[in-house]
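Next up is one chain by itself, shown in structure tokens, the form predicted alone.
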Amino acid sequence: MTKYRADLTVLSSTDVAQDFTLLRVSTHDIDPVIAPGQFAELRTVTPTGNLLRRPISIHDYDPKAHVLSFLIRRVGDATKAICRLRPGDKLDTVFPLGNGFPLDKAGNRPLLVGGGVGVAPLMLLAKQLISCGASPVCAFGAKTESELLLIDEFSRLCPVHISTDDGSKGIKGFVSDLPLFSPSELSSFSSVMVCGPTPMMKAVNNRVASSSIDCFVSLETMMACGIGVCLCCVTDTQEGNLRVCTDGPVFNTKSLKW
């Protein structure tokens, strides 16, 4: 799959929740092939100079309009600088990187599970699954209602089930506590595809492990270069040490030493 390094033009930067920004950029005349679950390495110039690139999941891509979207949590100098960009500014982008969710293994009724900003890659995933004729269902969890992201947008695509730690929206508890994960309901799904904090993904996998359903997770291991050179994102698997940035970030949990 072809990778690109380009200065992409910012189209819009919109705050969608506290500490979260939806950034849309134009890919110009580039026509990339992007799989849901892939990511980009982003960098911009700050008053103190160039900061290291940051790996950010690709949230959505419209090939007809040549618009690439990122859902970014503002947590440090680099992500805050990226989110301060305004229309017409340039964003130094290397993309698409890594391997995404396997659409050919999703089946007819996949369950998409997201926690916090982990919902980011699930938008493109849901759209591509629907275009393939599948009927996905989403399950999203957050600490509180204010941290649930783009629920209305996802709800226009497919059914969405919600949990919050404090019970402010949906059921009170973790996403793995949703009735969807009861043995009787879980058996109706063809696969489970997850992105979010590692403890959440492990909890979901524990629910799925006793079934015959494949569970695919997008690991959140720290990645620096994004191209497999620095080796800071190595994870232990049944096949030995693999690089999350190039061999993942999406893995079947059966291959992970969890």
Contents of the next structure:
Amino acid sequence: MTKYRADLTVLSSTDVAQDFTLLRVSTHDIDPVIAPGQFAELRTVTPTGNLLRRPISIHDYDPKAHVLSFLIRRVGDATKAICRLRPGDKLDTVFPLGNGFPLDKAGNRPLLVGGGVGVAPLMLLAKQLISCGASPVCAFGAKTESELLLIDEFSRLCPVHISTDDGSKGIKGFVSDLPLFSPSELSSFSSVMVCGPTPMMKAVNNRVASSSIDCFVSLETMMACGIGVCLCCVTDTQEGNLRVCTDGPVFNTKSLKW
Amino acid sequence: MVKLSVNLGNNLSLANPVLTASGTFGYGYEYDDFFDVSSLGGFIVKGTTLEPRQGNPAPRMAETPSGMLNAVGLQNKGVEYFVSNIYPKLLKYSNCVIVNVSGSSVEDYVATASRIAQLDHVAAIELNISCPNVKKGGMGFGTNPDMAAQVVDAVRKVYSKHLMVKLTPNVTDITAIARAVESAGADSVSLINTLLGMAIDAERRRPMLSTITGGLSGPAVKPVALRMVWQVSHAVKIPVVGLGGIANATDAVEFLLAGASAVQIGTANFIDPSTPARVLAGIEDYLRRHNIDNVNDLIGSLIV
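Instead of the form predicted alone shown above, give the structure for the form predicted in complex with its partner chain, please.
What follows is the whole complex; the chain from before opens it.
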């Protein structure tokens, strides 16, 4: 898949919750081939002069309209500056990067598990799975109701099961506590695809590990280049240190030293 | 027509003075989507060692003001893997392919260089005696003039093509090291490798890097690098290749003015993968604007 570096034009920047922004940009005349789970390296000028790009999951892509979307958690100066961009502003983007979720291993009934902003790549994933004839089911967890993101949008695509740490929405507890993960219910799924905080992904993997179902996780690490040259983002695997950016970010949990 | 070619001696002639720094440019092909890699004077591939190395544990990187720290620790699959699996992919490049060689002992360096010497399409070796992120060897060789000379002398005996030696800035007097490697037979020196640094996460009361300390690079180090290039270019007769924080053509021109015969683009490759192409175009533009028709007339032409 060809990679691009381009100044993409911001179409809209919408706060979808406190600390979370949905940013839509135009890819203009570029026709990228994008797999769900891939990411982009974003950069804009920040007040503190941040040097490095920020790796952000591709949330959605509409190839006909040439619209690329990012769901971004405003954490530090760089992500805040990116989310302050207004329609017409340019976003310096290197994309699409990394390997996405393996659609060919998803099966007929994949379970998509998202924690917090980890739901971001699952939108394009759900859409593409559905267009391939699969019937995905979503399980989303967050600290509290206000951090559950785009539930209505996902609910229009497929069933969504919810947990919150404080019980403000859905079941009280972690996403891995949902009844979906009981051995009897889990066996009805063809695969599990997860994106979220590492402890949450480990908890999900622990529930799945005793079954024969493959569990794919999208790892998040600090990165510099995003294209496999700096070797800063490695994770320890059965094959030694592998790069999250180009060997991942999606890994089968069996290959990780978890 | 502006003349951009530079000669670094011992048959290493570059079509232009723009190279890329080892460890920031992979094996070149990672950048094929972004610009024509063969348009550069050459590129220096990732540090290669005799045996495969896993490198250091994560976290290996921290962003710092105008720079970054890394603690990769020379992760690579070893010289045999390079020869069998990577070298064939480099044959398509028409410019100078330079292999960065590192080691933990003189014997390591010699064995790796001997293997690289068999590769026709490798124009030169950059001998890395300056990596701050490995426990044994690396920077240890580059901080002591006698040890630096010893490793260069040993590699010189088995490697007849161009031998560039990469120097560390983590020394009191870099000119002493430069003179020592010149006497031992180096054809050129490249400087600077990263500056030893440290970053702390105050909230967690922990170091940001698994190795506690790491190598600082990026625009933050440019003034230090310029100073050292200036000093070394006045201390040795062999060509100096300048690097350290170059992010645009003006930065590159500053290094040429200070005495560098060529430059390497490093950390900027992570930020804009097309930086080397932009720098090359910008150098050409600078020469035209200043009515200089040969880049060699710019080298060391600082007015003081």
